[in-house]
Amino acid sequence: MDNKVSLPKKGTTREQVLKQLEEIHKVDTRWQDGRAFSLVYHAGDEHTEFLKKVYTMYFHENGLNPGAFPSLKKYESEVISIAANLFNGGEHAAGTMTSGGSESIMMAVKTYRDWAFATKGIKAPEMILAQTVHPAFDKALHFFGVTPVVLKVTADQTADVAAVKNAINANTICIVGSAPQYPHGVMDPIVELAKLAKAHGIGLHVDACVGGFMLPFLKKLGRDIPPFDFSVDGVTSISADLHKYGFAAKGASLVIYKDKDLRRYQFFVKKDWPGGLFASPSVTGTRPAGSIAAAWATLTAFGEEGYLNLYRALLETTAQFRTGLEKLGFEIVGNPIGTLLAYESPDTNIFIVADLMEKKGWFVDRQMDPVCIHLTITPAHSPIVGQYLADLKECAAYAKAHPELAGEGLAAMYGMCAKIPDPTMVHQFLYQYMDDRYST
């Protein structure tokens, strides 16, 4: 990093630094005006501000330790127990929450790895993944020293069950499901992926960190939910956020197992500290406790039915969308189960019209392989479906007019990385692209 900026020799005042804040703060996307279809999930400005007077309640608080604050040890409890009845978990359900859903992935590989060492001898451990579970698996594995095993998807965007079989061995810890998967929103057969894992002795995680505080109320709604929680037998472990469609505040996630034998193997101890006894749940120390009590408090205020209302009038977006999506001759891709959607166009470059709807304002998802673009559709888009649309239009007949803009801004660098055959040389651009973002 550059050493242009130092630490200033005096102190500004507060309300100077309020006011930089606030004009620095102009440049970032509009989400309020639901211009971003990732990243924020807004149930609403009286929600938020009762989110804000949870948290700063409980600003300096430390979840590190319960037993200084044991309202902290209540609130957790509960909100696991109420995703455990949530999730068909049983009497015997245990889990954690955590930062995020990261976090809760890290904490399930760390488990699993832990669990096949412990029972199995496993030493040289692997975890066999779809290609469109999320890179925070990935990551995971490369932190805990666990090889991963991706597979590509069929053609309707789901995990291959026939290929997850073939790629079972003694090696194998754990197989993971997502429910959905985040790029196109579409559940993975999870009854089947449950079946191979019990018939091998092996795990069976469900990644629901974007669809678990969503897909049991879309049950409820009426909606045909392919089981994909606890009831299902060989499920063993599920990640869910949330600060996603649980709507609380960030961050907050959670890793529940099917048992407390199992989670145990999460737990770091350490007896012969000259500082005392220590043991933690997960990765942090400082736990943040306004994310903890913001989450007990969100599960509270909207129960079931607030949670349903929500719910019901998310679908109506996105029906919206998806009608209007495929009266301009967009497809969606796969068969997205809930509020979720990717789109792409057979005659039209996606890209280019990524970049011209960016410059009306709107934050664009891109996607490759299939290229397409995504939606994750919340309560702040409810407003907003006409003029996406109206702009969609404008866009596409645009790009299709100007193929030459393939050329030019992240049209040409996204072209470039879903065609370039060595991967090596996208590695090298990402890498340039981080340390670009943390220059000053």
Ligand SMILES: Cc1ncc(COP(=O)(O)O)c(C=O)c1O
Given for the second form:
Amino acid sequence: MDNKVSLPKKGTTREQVLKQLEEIHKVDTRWQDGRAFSLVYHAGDEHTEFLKKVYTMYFHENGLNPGAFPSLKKYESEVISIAANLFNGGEHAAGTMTSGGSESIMMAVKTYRDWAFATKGIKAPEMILAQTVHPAFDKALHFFGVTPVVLKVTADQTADVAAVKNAINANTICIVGSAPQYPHGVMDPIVELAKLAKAHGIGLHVDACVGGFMLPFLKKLGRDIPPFDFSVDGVTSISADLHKYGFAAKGASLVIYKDKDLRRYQFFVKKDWPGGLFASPSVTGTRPAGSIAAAWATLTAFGEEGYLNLYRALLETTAQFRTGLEKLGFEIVGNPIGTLLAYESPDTNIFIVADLMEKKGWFVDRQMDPVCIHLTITPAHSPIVGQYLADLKECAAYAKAHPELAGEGLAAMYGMCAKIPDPTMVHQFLYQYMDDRYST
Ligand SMILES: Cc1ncc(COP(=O)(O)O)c(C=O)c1O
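Given the form predicted alone above, produce the structure of the same protein in the form predicted together with the named molecule.
Starting with the chain above, the whole complex follows.
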């Protein structure tokens, strides 16, 4: 039994609790100083203060029942409408807000499963995923009893269209493409995948959780962005996170379908509950109203102009990272389309570099296959590009001179995991990690 903390018999004053929180909070990564490269999307202090005001205004309301809170119905339907227009959805596109990318993905998986059963009688559904899609898909497929067909990607880390074509069979309900995928920020060939989906009468879900509120603006800024949205015949649904590159408060994402008929399969209804008629759009019951209101407020406050200004600056910061990394001899993985990228090294153990960077206070996202470091670049990183690259230069030189460090720290663990072909051992290790994480 490792539950060492019990409810205190007597409470502590709120003032003292706040003091404790401030103290405890000090152990966390300083994302405000650009020290984390995923997890936090910070568009500046002014915007954060604005988000907090909106969120607290709706602190106690509940998105569960818009009957009680018509203002939330307005916000949610307008956020959906704004996104549907941004994604060229036309008048028929329909969606819902969710609590995050994973929930949007879960809902898409449920929708395709139920659609395929109702319209085609498919009882053993399969979904085709490139190995680079977010694990939220594997999780959702596991939860909803759909079999994943996971395919290796091409050398440039994009979905292999020929392999996808070969994998389609009578049980296939949907193909997934990412716009872009998280690990390396590269875009799957959505147009080609859509052609396959259309030809076989199956769904194509585009996971634009990171790209949905970025790519439309990059395109307007003149970037060459291949079509990825409903303008592509064959794209049937899109997930897009407001709480990532939409810069809204956490707990806000969208899943949008080409039409209401498809969205219908997402809903859950029940008529014979003693507690009344029940209808629910997604996984959660109670839904924080703050994140719904803050999403609407963010889109309204930014407008297209606000996002264009933000992305103009962010592209500049990303270019500075790219140039600096290449100058240091690192190689960018694939061809990233926006403000996420990953770098690998031809001659230095990147896991040693990661350990050394963490000693300098950077929170590092290590990746495998290929072995590389991930960067999700946000406005918090504009002031620290020089510092990051200077630290990286020092760490890379030290790592090169000390290859024996591969046997220490996380480098040893990641190095081992990258080499073990049998996943069972690594899975056991991950289960143990989870047990430890929830111990006191
Ligand atoms: C491409 C992509 N899809 C889905 C998700 C899952 O989103 P969330 O963490 O909001 O559940 C992520 C998260 O990083 C992502 O990058």
